[in-house]
Amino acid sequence: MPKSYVFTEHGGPEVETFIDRPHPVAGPGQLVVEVRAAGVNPADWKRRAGFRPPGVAPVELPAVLGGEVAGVVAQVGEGVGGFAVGDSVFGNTVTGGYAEYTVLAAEVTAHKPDRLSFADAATLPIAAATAYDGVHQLGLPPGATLLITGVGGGVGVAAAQIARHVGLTVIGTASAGKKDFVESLGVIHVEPGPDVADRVQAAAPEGVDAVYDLVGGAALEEVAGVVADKSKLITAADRTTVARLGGAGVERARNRVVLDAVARLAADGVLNPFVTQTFPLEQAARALRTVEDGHARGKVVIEVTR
């Protein structure tokens, strides 16, 4: 039976293990995919730890870790058009990503461009798509200035590249250790921490037109005042705090149109997913620890080989 890496209850790394699961079957509107690569994200360990956003149903245990993959279609469910067995695809998972086989919803699955690797494609459905949605939600004109908090993470790196591509000036908060990396993206680096708003304003003497927050909490509160129009204050990290401040959460499209768009950007070299570390499925625990411990720079990917 296919192998999957799961958590058996909510808790720390000690609740993770490999199990054999029955071969998945595609229901209506679904695809079964033979996984080639799976993206690793902070949301994976947070879900294992028991964090559940409002409105999201409890997980059924044991639950397979991971939410994004790239692979090859193995089965097409009833009512699905545009996909065939053998197609190379990527998308958001229904049944988890750290596995040899998984189920995808066809509506949030896209064809992988030939010139895009499976590893790169596997990083796009969550971080890159969230970045794309947020930048386009803000709708800033070319020449405007965007502040991205936590720009050194997966969503921030993608958002910075997309924003720069549409002609925005980007200022980003990130640790001193990520300064060179952030600046290589064409981003004006600002260290977070006390008086960060003063440093942002010094970096943008003509003002900041929007804030895309990826940290939440105090980090969001500290910079909220740099933008006057609170409709241009959005977050992918802390909807409670941003609502209190007069802003809004990122409105996720969660559709194939966005996946196709970010895939084109990646295939054309506009968007570099920055896959910096890959691990075989057998080392899924190491891959997740790398992200959970906060040591990852760029994206971490699990590669499934046969």
Ligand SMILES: NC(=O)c1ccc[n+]([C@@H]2O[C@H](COP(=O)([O-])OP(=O)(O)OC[C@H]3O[C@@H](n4cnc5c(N)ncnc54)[C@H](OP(=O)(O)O)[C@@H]3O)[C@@H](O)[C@H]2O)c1
Second form
Amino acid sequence: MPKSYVFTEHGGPEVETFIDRPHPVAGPGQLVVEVRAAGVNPADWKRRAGFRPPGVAPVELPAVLGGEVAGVVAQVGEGVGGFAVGDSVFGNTVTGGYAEYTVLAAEVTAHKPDRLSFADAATLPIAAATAYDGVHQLGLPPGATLLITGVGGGVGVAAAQIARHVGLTVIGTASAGKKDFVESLGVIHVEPGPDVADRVQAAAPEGVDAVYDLVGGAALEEVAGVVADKSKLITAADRTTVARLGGAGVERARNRVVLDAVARLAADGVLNPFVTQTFPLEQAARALRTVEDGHARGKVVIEVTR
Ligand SMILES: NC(=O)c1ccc[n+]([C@@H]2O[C@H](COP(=O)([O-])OP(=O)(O)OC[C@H]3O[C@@H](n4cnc5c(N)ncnc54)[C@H](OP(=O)(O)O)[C@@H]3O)[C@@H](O)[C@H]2O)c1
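Show the form predicted together with the ligand, please, because up to now only the form predicted on its own has appeared in this conversation.
Once more the chain from above appears, this time first in line as the rest of the complex follows.
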């Protein structure tokens, strides 16, 4: 039976384990995919820990970790058009990503461009798509200035590149060790921490037009005042704090149009997901700890070999 990395109850890393699960079957509108690569995201450990966004159903246990994959179609469910067995695809999973096989909803699955590796494609459905959705939600004109907090992580590096591509000036907070990395993306680096708003204002004497927060909590509160128009204050990390500050959460499109758009950007070389670390499925725990530590650089990906 195919192997999956799951959590058996809500808690810390100790509730994670490998189990063999029956081969999945594609329901109507679904695809079974042989996983080649799975993106690792903060949402994976948050789900395991029991955080559940409002309106999201409780998870059925044991639950497979991971939410985004790239792989090869192994079975096509009823009513699905445009996909065939053997196609290389990527998308958001229904049954979890850290696994040899998973189920994708066809409507949030797209074909992988040949030029993209499975590892790069596996980072697009969550990190790159969230970056894309946020930058488009802000709708800033070319020449405007965007502040991204947590710019050195998975969503941040994608958001910075997408924003630069549409002509924005990008200021980003990241720890000192990521300065050269984020500057290589054309980002004006600012160190987070006390008085960060002053440093941001010094880096943007003409003012900041919008904030895309990817950290939440105090890091979000510290910079919220740099934008007067709170419709230009958004977060992917902390809906509670942003609501109190008058801003909004990022609105996720979760559709194939966005998946195709980010894949095109990646295939055209506009968007490099910066997969900085890969781990075999057997080392899924190490992969998730790398992200759970809270200081990932670019993306961490699990590769599945047979
Ligand atoms: N709503 C959605 O659909 C959605 C989708 C994707 C992600 N998210 C959320 O968005 C957030 C970011 O996701 P991600 O995948 O980019 O995470 P990630 O890859 O773990 O990156 C987080 C980055 O934040 C930096 N950071 C940590 N504390 C910081 C601080 N105080 N100030 C500035 N930077 C700080 C980290 O490195 P350094 O500290 O070294 O700079 C790291 O580079 C997470 O909360 C995630 O759950 C939401």
